[in-house]
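Single chain ahead, by itself, as structure tokens, in the form predicted on its own.
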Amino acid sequence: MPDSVTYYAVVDELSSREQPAGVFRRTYFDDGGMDDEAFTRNMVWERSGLLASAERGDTANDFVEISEDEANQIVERFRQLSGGSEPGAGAP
């Protein structure tokens, strides 16, 4: 069971916090582990190493911490732009 989740908006030179290029979440577990996921073009959360890469110095994108509500709004906007929604594909 996750202990906590932190959400991030992905910002590059063509996007902003208000209109991000993507959204990520990092789930921290009680045992000390963590899992990074991106909300993908498939309209599902999938594992991704991009957040860890940014922490190691990859500066292609900025990851701006956002609230769960903001993440849910971004996910919903992405679903609308894709023409629909997938049951169960939203943020927890």
Second form
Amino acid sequence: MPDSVTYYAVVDELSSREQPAGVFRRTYFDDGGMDDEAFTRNMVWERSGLLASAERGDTANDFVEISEDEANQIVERFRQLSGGSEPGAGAP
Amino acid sequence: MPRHPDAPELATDASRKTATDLRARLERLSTLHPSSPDYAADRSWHQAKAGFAEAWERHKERWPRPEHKPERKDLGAAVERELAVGCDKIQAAEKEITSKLRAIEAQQPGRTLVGLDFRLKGRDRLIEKARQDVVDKPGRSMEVALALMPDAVRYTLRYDAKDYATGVRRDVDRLKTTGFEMLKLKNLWSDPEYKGINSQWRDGRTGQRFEVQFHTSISFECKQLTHDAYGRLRNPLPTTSRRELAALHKLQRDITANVPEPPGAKDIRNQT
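Okay, that one was the form predicted on its own. Can I see the form predicted together with the partner chain too?
Below, the chain from earlier opens the complete complex, with every other chain and molecule after it.
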């Protein structure tokens, strides 16, 4: 059972908070574990090191904290843009 | 009234000069000398390093990481060609940028470019990073990911702690007058897992982006020490446990807490 989940809009030079390049979530669990995931082009939440890179000084992306509702809206927008394709398709 | 023969000598020009010389000599003392003003901070750092080395060994024993080479999918001939062209451009631009960075380095003694052997990200790593960017950002292409990559070319300037804040400001000005455009500056001296200032630049002539990191000796050393731990966070395997991820972040926080903050570092503002 997750203890807390924080969502982020991933904003880079070609995107904005309103239309971010990606959406991310960091989860802390009751047992002391944690996980970082991005909603990927595969249309699923997958483990990602993007936030850890930003915390290490990578300047490619800004992480703007957003609500779960906003995150769900972004996810829905990505699904629509992908044409509603099945999860797992399209990964390079 | 004549002075008592045992009275302390009055300060004279000669004795004042001696005091000035003594202060200068103290500043030049190795920080490992107990009389050095930085001795306490550096001793604490050396102890922290030893503690981290032990903690990292324990971590690797508890969570051994299997050898893992990411599968290199065939991206198609057209994409592969575009990527090859992109990588060639980066390589060509790097030579010119490095020559200008060396000229900036030569303008002032006391700080140096370090890690120059690693200034150009390897081709495989470039493509892997672009691929991951495309996975994490639905709708992004590999070519755009490569073009926007901030650290395909990267440099680090290392300063003595006492010269850091002034040195960074002067070198930022030098980079600008050399014809580089600053795209972003990120001051992480208040952050718990990494200390330093990272910046992203664009070369006016080639359009190539590159990164410049500004470090003290200790913050640079901390970055090097935590490189492998960070590698596990940057590329978590599907089998990496959630508790290991939490432990990796704690390892970074614990050692980074011992990096002394140079005077004035936090006053350098972020730029976006």
